[in-house]
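Given next, in structure tokens, is a single chain: the form predicted in complex with this ligand.
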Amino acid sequence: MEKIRIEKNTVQETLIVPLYGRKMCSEKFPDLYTDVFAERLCDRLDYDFSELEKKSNSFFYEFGALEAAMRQLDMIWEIREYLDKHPRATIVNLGCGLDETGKACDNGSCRIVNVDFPDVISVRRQLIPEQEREKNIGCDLNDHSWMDEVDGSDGAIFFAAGVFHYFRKDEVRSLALELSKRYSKGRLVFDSVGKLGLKLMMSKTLKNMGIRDVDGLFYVNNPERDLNWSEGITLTSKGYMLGYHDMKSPHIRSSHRLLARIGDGMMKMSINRMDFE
């Protein structure tokens, strides 16, 4: 089967490392994670693994691993959650990479819509059939043309994961009081790290990219106080790491556990929910 080109230094690569972290935490830990869909896609890929399997053994990696699977965990759950009351809502995957968290949510009646710039779309497109209720949309996601695209009469729920790191503060909250305005009773989840963490965690993706200075980006020190966009919008926020789920799974060790309260505690390391009015 042909394979599929990513190119390094690209936004488009940064779809690599939590897709293959995810394939990575199903091998490690399937008791607490299992990805039916990344391990596939990776061997689809051409794609220059070596660097990435060169540290999958090591702590630290080992580590970023479990942070993509307990952040696809997380968004899982409140996607569920918000299903349970609204089933034939439509979920919106925002920034999806190759991320097929909406089909592991399908109960059957909802519908699918997947988000990312045209070039991801295109590369999804040739390794992940949309199935039935799924639609796939090639946009950047600051250009809210896209929205006329998905039918929220039914509900819907946003969702990104490990995506607003690389937007501007002011793109972030537009986004949000747009998707507020439009949706009603809709829902949108994000993670976000502090400051500190922005800088630590993702200094070599955003060097990469050229990106030098943090300070315009978006990072949430305090969810309740930076978050405050409107009235109309109900936050609640939780830890990243364990906010929802306690880790307590063989194979993950206490230091794991250790750094992921570290995580969410000085690296600030946030789920976020904002529901509309």
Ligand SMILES: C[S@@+](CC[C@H](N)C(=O)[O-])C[C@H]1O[C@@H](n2cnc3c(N)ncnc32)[C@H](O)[C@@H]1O
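Since the model is a prediction, treat every value here as computed from it, not as a measurement. Positions refer to the first chain, counted from 1. What changes on going to the form predicted on its own:
Across the conformational change between these two forms, the residue of A176, D99, C110, K23 occupying the hinge between rigid parts is K23.
Rather than the form predicted in complex with this ligand that you just supplied, could I have the structure of the form predicted on its own?
The following holds one chain only.
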């Protein structure tokens, strides 16, 4: 099969780092996490991965990969739990990039929708063919018109992995409230960090985006207080790193588990679930 060329300093390249991270997770922590879709796609790309490969054995880069793996596992757990009760529901990947979590959860009867900016969806269509029961929507998430294309008649679960850190607080609140109005019995799942976590963990990325002040950005110090947006929404939150899995895999070091406890505790890393009445 002919390889697909990815040029430097393009939209395509910005999508490669998280994709490679998921592939690396599968290689380093196979007992914990596998992403066959990321592995297959990386194998199809004509791209110089050497810089990413150099970093891959550093302790903190390795922990970053583990962090990404745990987040995806948490999302998958929530999606599958929802599909157990609503097998024909629609899975909606918010800010999807090149992620194929929907396919990883496919039960043969659900529908899958991937939403991201139009230029990202254009790249996705080039690299990942849509399968049966799958649809891609190119739209800014804050332009709620994309919801017109999502059928929630058999249930709908929306998830955002590593996305809302770049949103303003009011944007996340507006999005959640609009979903709660439109999708009765639906669910929204997303990760968050506290203000300290946002400053420490995201500072370099945000600086590269020209963002200096995190005060207006979305962070959650106390989920019960900060996400108390509507009486029609039931909120539950768990630790991001250790809330769903104990991380007692043969490939995970005790130092990784220590950092995981710090992440869930001091950094206030959480997975938040909103169930709509």
